[in-house]
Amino acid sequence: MLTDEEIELSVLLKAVYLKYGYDFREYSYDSLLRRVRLRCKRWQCESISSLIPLVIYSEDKFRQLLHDLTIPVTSMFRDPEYFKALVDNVFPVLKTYPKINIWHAGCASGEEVYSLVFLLNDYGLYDRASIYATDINQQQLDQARRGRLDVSAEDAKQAYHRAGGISTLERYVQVIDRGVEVLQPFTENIYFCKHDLTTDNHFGQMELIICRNVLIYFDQELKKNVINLFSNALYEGGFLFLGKDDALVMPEFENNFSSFDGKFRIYKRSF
């Protein structure tokens, strides 16, 4: 049986729902209450129900609950060690192919996009790339087009190194007053769309997804869709990485993927 605060949680989902079309119905229970709760803290609501009239009403208000329920969290070359089994496992294996779709589900503010393109561009690969990077919140998305990163420039240097890296971070960015802004010719081939996972199909066939850390804020039904939608969405070979809190677990996921490299989260499309 729901407690008090799960209906009133609901109620407010599907609220948001039927307003704005963002559906958070399937996300995890316990992720959301506790995001919800910091919102009510915050905003010095009694309860959750005291929330849905606020965020009906306003939409800048509905943009400040969905910053919260979209956790944008992210750093350039986040793992490091994960995008290095990347260039060394699934780069080899994307040099033979003339052309390459990428789909970056979950992009945020854009931060491991930028970080996934200078290394394509390492490896001689991002001039025959299309990079797909999608997100379910507009505000990150237009921040992640503007290529203006709010990041330790120093960081990211170490980072990028330890991801990889073969030529010098100041090859793709400069630094400005609050991090780096991305150099123009490596923003060119990446395609910023709003796409929700809960209720999108995908847009094209890839030889690559990556949704890193997204997952695991999911339900466990939530999750089977949506890795039946990448699967759907990747040709026949073709690779999925998640990030290092995110795991399939086999066999339930056997027909459509095998472990490519399990211990950093790489899997390929079964054929």
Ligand SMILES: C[S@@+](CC[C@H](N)C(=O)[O-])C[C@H]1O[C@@H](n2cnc3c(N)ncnc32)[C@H](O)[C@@H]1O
Contents of the next structure:
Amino acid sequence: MLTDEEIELSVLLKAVYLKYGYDFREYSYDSLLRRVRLRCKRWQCESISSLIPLVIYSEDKFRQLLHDLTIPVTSMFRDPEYFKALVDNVFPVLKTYPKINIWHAGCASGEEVYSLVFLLNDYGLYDRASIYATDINQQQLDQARRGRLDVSAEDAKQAYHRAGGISTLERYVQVIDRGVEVLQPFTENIYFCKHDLTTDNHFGQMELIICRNVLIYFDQELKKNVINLFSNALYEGGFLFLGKDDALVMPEFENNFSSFDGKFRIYKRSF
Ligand SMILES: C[S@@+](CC[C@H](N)C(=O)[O-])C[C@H]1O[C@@H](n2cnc3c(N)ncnc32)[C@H](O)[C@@H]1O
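For comparison with the form predicted alone, provide the form predicted in complex with the named molecule.
The next block holds the full complex; its first chain is the one shown before.
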């Protein structure tokens, strides 16, 4: 039985879907409820249902709500030891391929994508890589494409080395007023495009898919559908790299994936 507040939330999500095509109806309710309550407070709305006319009649207000619901929190070399596991265990396999297609799903404002690019370059893999970086949030993608990252250069430097970086961060970025700017050759093999994991299909076959700290916001059914999407988008033997809290629970997924390095959330598409 749903509470009154949950019913109001369902109506809001349906309205957002009908008006703008974004489908949050299978996201985890607890997390959605927390964020929508906060938005109510900020706009001094008494109930969730009073948000409906605001976001339906104002695209600008909808953008603000979208920002809340998509949680665009990210950082460079997030959980560096996880990247180190990718470098140590997956890069040697990728090195045996002449071309590497990588899908970075839910890339937010790009910090993680550029982190990967710098590491690929350190290990001689960047020139053969094509990186498809996607997100549901166009504003985040526009920011990512500019290659200006709002990070502390000092923190990024430390994380880069902990993640297995063997050159210097200065090789890749220039320090600017509020963060760092990625140098030109390292923005070239990345294609940023809008893609919604809840509604869009996969495109092309990949050797590696990275999707970190996105699935945690989905309910079980949606998570299952997205893992299936990834399974279809990977070559047999391809790798799926998830976030710290995104473990694949076996045996549910064992027809499609085996654990390659379970501790660091790296899975391999079954043959
Ligand atoms: C918490 S951030 C994680 C960013 C980055 N992967 C990281 O781990 O630092 C979640 C990202 O997932 C994106 N996202 C949420 N729902 C999505 C969907 N249905 N399709 C594609 N991206 C989505 C959000 O816009 C946001 O940029």
